[in-house]
Structure formats: structure tokens, C-alpha cells
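In the block that follows, a single chain appears as C-alpha cells, in the form predicted on its own.
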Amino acid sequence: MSQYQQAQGGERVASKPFDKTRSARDAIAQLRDGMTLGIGGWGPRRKPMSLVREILRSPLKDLTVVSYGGPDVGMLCAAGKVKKLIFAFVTMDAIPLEPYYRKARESGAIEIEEYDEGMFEWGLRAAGMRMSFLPTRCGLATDVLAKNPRLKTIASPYADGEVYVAMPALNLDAALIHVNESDRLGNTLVRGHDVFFDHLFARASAHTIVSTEVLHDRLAVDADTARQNPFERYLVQSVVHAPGGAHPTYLGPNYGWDMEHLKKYNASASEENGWQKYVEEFISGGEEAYLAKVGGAERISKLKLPVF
């Protein structure tokens, strides 16, 4: 795209670069009921929680959520936003089973489509490659095949004749991803030691919303930092500046998880009207109020990274 536009009288003047920045409310307002929504990160890592909280404040409903799940899945289930969940696990690690997901699963409140972790990754890769499926050995000789009637096997057309699982593509209408840094054009930097899967969600999706800790006008990417740019900017439609946006999950190397908050959230699932109380205390007032409630940016920045 040209950096210049024609002014009246024929003079060529510099135009502004394509600015993809939006408020969280405006970005989430682009989503529609019934969409298939992918959520990046995994478990209690790198979750785009500020965007999830904005969905909780919105009227969105009947979502099919695709996620290596953590509290993102639990909160959306608790709020009645989820019609169907496509997943490999839903956990907060130190708290093994996400409590509100467990309630939804045990009560039959949601439809489920469960995959082995490797199969789930292969489904995202297939979608990103615009393939209808990819063959994999993952899931063979397990109950994943017995419990999921959608799955089929396929024989190799070559002399070996090996039989594989034909993992279907997990095509997404939209994806939410939280990154360490972004610019207004949608270039991103994803740092840390466990930066898995986000690029797969971006490529599997027709519409990607990125939230970011640090927002630049334009990133200057050299050979070293290019390794931290896992997906192309053309895949990004919206950029939301959201410092602390992964809280209470962790975002290496910026901050660790907030185990005190996660324990409080977990305990609320056992309390009478616990979800409603959590929403009133932490969600309803908006993101600025949320950050103040959890101790502010300074406290979040001092949360220690977990060691595995």
C-alpha cells in the first residue's frame, strides 16, 4: 500500500500508516453471537484475560470456544457464554481442574469436543494451512476415537499402508491473543520460554484481536527480535493496549501468575452465589477498576514467575 495519497491540486502528501488500535470494547463489538472463538495461551499462561473480561461485560452468547483452557474457559462457562467447548484440557496447573469448567461439564450445560493435546495442535495447523484435515498418529488406540464420533481414520496411499487419525481442521471465526509488545500496524513480539500455540490460533482464524502489554507506534525488528515475531501483521485486525492484560495468568518475562487471586477465584465456585460475587467485585466495574482491585500495575509487575 502506498504511503502517499493524492491531495487536492495534485500534491502528494504522506498518509498515516494503517492504525489497527481499538479499545477493548470496540474490538469485542466486532464479534457476533454463535461464533467459533479461539483463545490463545494455554492453561494459566499468556491468556488474553482483559479481552475475556470484556466478553463477560458484553451481550455475546452461544459461542463455540476453542482453547487449551484455563480460567478463560471457566469464566466464559460460568457466565453462560459457551454453547460448545473444543479443547484438549482446562486447568490452572497448581489448581489442577478449573472449577467453573468442572461445574459446566458435570451439569451438562455445554457441548464438548475433546482431543488429545497433539491432535488439537494438528487441528489448528490444518486450519492455518487451509487443509480440511491432517493425518496424525496421536489418538490411535485411545478412547479419544471412541468418544468422538467426528473423528475418522485414513490409510496411507503409499506402500506402507499405515492408518492415521484424520484430524479435522479447527477453523476459527475469530481469535484472541495476548502478546508482550505490538505496534499499531499489528506487528507483535512474543517473549518468554513457553510461547506455544499463539501463532497457530492467528493462522487458523479469519479475524484476530491482539491485546498487548506495550504499544509502539512502529516496531523496529532486527534479526534477533524477528524470532519473537511469530505471525504476520496481515493476520491481525485489531490491537488493544492492555497492560496487565494476562492477569491473573502469567506472561513471561513481564510477570508471574497471581496465585492468591486464582485461589480466591477457585474458592468462589464453592460459595453460594460465588460467581455473581466475583463478577460484582472484579468484572462489572470495567478494566481500570479491575486492575485497581488486584493491586495495580506495580503489584502485577512484581508477581514472581513460576518455576517448573
The other form holds:
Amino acid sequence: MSQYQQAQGGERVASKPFDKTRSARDAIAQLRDGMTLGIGGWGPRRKPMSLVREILRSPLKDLTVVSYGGPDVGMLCAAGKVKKLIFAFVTMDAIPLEPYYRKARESGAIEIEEYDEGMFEWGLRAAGMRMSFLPTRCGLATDVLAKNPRLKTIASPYADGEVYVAMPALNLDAALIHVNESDRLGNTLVRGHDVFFDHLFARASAHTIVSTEVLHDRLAVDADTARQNPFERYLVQSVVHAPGGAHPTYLGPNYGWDMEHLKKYNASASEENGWQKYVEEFISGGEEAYLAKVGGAERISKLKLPVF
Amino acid sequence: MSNDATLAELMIVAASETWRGNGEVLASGITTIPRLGASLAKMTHSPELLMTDSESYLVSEPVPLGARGDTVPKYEGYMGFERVFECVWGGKRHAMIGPTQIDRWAQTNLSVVGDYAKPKSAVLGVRGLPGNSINHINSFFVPAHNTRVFVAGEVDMVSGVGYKPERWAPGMKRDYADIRIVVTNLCVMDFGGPDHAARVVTLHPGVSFEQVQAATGFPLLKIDRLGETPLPTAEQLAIIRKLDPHNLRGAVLKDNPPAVKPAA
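What would the structure be for the form predicted in complex with its partner chain, given that what you showed me was the form predicted on its own?
Zooming out: every chain and molecule, the one shown earlier first.
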């Protein structure tokens, strides 16, 4: 992307050619209005929330957000950052209905492109493989097809002639992903039970910003641990050290979701100026103040892992 | 005797029956009653079923609901989300979920109620319904049987496919769409009538066909020799209680009614 070349001009220092670390503010400053932004994680699980909060603090606007949605989508909707949402669902699991997504959706404030979860995966895969589409049966005979003018079908060129949905590539200008560990080169480890589709977000994206709970100079691990590496470092352009970076969502095995905080966030949606109050209390003061406000590293590390 | 069974427990037993004879497939019961139904099926008549811990792993025994102290599930394999999708596309699954709306063609909705552009109520989004419904067996769970769920026309946003011919263009493969039963708080239904018309298969104790019809927005048939949904046996109740030690099933239905209403 030429926008990135511009934004990154002269930034790479010869003596540290592989150091991709930067502050959250610098990482987010590389983004531009109107970009298509993929957000890793799933619902209220391993969301790159510190990066999302940095977007809330930035002047960025008119974003197209591509996400297996949780409070990331809700907060970006609440802040008016979202022009269009590409999604299959938005939920916080234990709080099934995301209040700010609902407000935005019900008021017609955001454009919508709604896909089946698997179609969504297929779109990311197509982008990562530099294909224009991938065929799938998912979406046929439903309103996903009928209500989306972008979607077309395609007939098999072989004898069967079966008709499929041609799921278009979900090409991302940038992707945000939170991991348990990363080094300065962008070698990452996801230590929880599920990578979700973060590897596909990284592949679908022109520029991936990884936030990491733990930052190493250089990752040196045994072979078993190396299997927890979800994608190659050449897919990573920026690394942001962000302890507590998934809070209030669930980062296995480090900490569970913060139900108390999510309930407070949820309740704010039905209070007068609730979002403004939430922003003033938690977002405006910066990330350090945020972590202190929610109880600090110690409290976060003690948040119980969810039982499903 | 099992006369002290709750309606929720009767529904769990009814739900479990839908996984009988499915073979080695992933049994996904989403939310309390469907999950307990799948668990009961695996613990009794269909041990060949595959199940997960509802997060990422396959387990050889169903995991009890809620806090479980130091008890570690008996893992037998891995089933992260990416693998679940692959399982879906390969058709090796029977899921039971609770849609927001169901219509006479067995089409389901989990996305929005009302106008699509400016809905009255945004629910979750279509989630995996389009893919599930066109690829593998599905059943449904409805905790409050009424005309807002069983709508008169088409569901507001068709998320899961059904049997409405106009929705299927030539060349689209319908062979894998297979909708089995709907377990509600009033009855068990299927779509086994002529042209997949909805039928009442069993009525829960004390419920009349007319009552079910009045709570349904489209015409219902009844199977020949329409009978009563069986009460849980003592053995089934014991298993259910073990699988749900915190009685989460007691919070699903309004007022947690008994399976058999006491005589007035």
C-alpha cells in the first residue's frame, strides 16, 4: 500500500533492520481514514482491545471493520468510527447481545455486509491466496445471498454443474491481532486453546499490527512451543508491547474475560451519555491509566478463565 | 417415580432422541437444554457421538455444565473453530440451536427482527446458520412456543435454509439440508408432512393440539396416533442431574414448571 510506504518513510533504521516494535499510537497512526480493518479474535475472546482503544483515542474515521465481532465492534460503533461492518455475528457470549452494535444496527447508522461464519473464513482465505473469490455452498437459498448485491453465484465448469456462492476475497488494508508472546521481529506465539482465524486475518492483510502480552528481543523456543506460532513473521509489520492488551476479553491462558467490566460497559449503553462517560472514565486517559483503572496487572492476571 | 420431573428435563430427553442413530457425528447442542440433550444421548443410547468441551477439545465423556472445581475433562482430541467449520462442510455434524424465528418452510432467523435496513431488533447476526443448514443435520430448540417465533409468513431474515422451493435456483444442491425436529415447551415437531409441512409429533403432558396450533403462525399437521412426549425415566433423570449439578436447566423456562401439571 502506498499509504504505508508514505507513513513508514525513513522509519527503518539500518542498525535495527528487523525491529518492528513501535508504540500503540505510532502503530495506529499508520492507518488512514476509510481503510478496511480486520480484527482478530472471536466475540469476547483474545481481541486486540488496547489497539482498539488506541483507535478510539485517534481521529480515524469511516472504517470498514471486518470481525468475528465482540466488544471491539461495539466500541468502534459507539465511537462512530464504523462506516461499514463486514461480519457474521457480534456477541459477548455470556452477554449475548452487544449493546452498541445493536444501537448502530437498529438505527441504520452503519452499512452492513453480513456473511455466514464459514463464508467469512472463505473470504479471508481467498484474500490470503490472492484469489478474487472461493466457491462455497454456504449462503445459498438464504437472505445472505438475497440481501447482498455484492454476492454472485457461479456454476461448476465440470459435468456436475453445481451452483455455488462465489465468496469474494475480504482484502484487508490492515489487521489487528493480539498474541500472548512476540519478539521484535514479529515471531508470535498464541498459547490459548484456539487461534481462531487470526492466521487468515494476517494473510488477508496488507499490514498486520500485532499487540503482545509479552515482548521478547528474539524468540528462542523448543519445537513443541514453536507449534504455537500461528503465522510467519513476514506477515507482521508492527509489534506493539501491550500487557493486558486483550482486557476485558479472554486471553487464555493468561486471564479470563472481565465480567464485571463487561457488565459495566453493557449497562453504560442504557444510561444517558453512557458511552461518553465510559470514554471519560476508561479511554481518554491513555492505556496506562486504563490498566490502573481496571485494577492493574495483578487484578487482570487473576481474572478467572471462563468455564464453557 | 419420574413424576417429579420438570418440563425442562422432559425437553432434554426429547432433544436427546434426535441424535439417536446418527452414527459418528459431532453432536453440538448449543445452550443449556440442547447441550444436555446431546450429553444424555452420548451417555445413553448413542455413545458413538463426538462431543466437545464447548470450547476447543473433543471429550470422551460429556462435560458437566458450569463450575467444575478441579475436575478435568476427559480429552480425546482437538476441535477448534477452524476444524468445526471443516466438520460442517463435510456434513459430519448434527447441531441443535435456538433460532429467533422459524417459518413453515423450516427456514430460521438469528439475524434481525423487522426491516433489514433498519431492524426493530438486532439479534446476533446469521452466525453459522447458512452453512450449518445447507451442510448437515439440524434440529431446533424453542423455550417459548408462540407466534413471534413460529411466524405466519417467511422469517424476517432467512439465515438458515429450509424447504421453500422458490429459494432454490436450478443447480443449487439441496441434498445435504436435513432438518429433523423442533423441541418446544409445548411439543415436539418435525417437517415430515407433504412437501415438508410442519407436523406435531408428540404433545407434552397436558398440552392439546389446538393449544399448539394457536401458538403457531402457520398451519400444523399431526402425525397419526399423536402421542405424548415421554417423561424422563429415573435413570435419565439421574444422568441429567449429574450432567447439570448446578441446575442451570432450572433457569431456562419461565417458572421452571413441572413436566406434569398438578391437577387444579
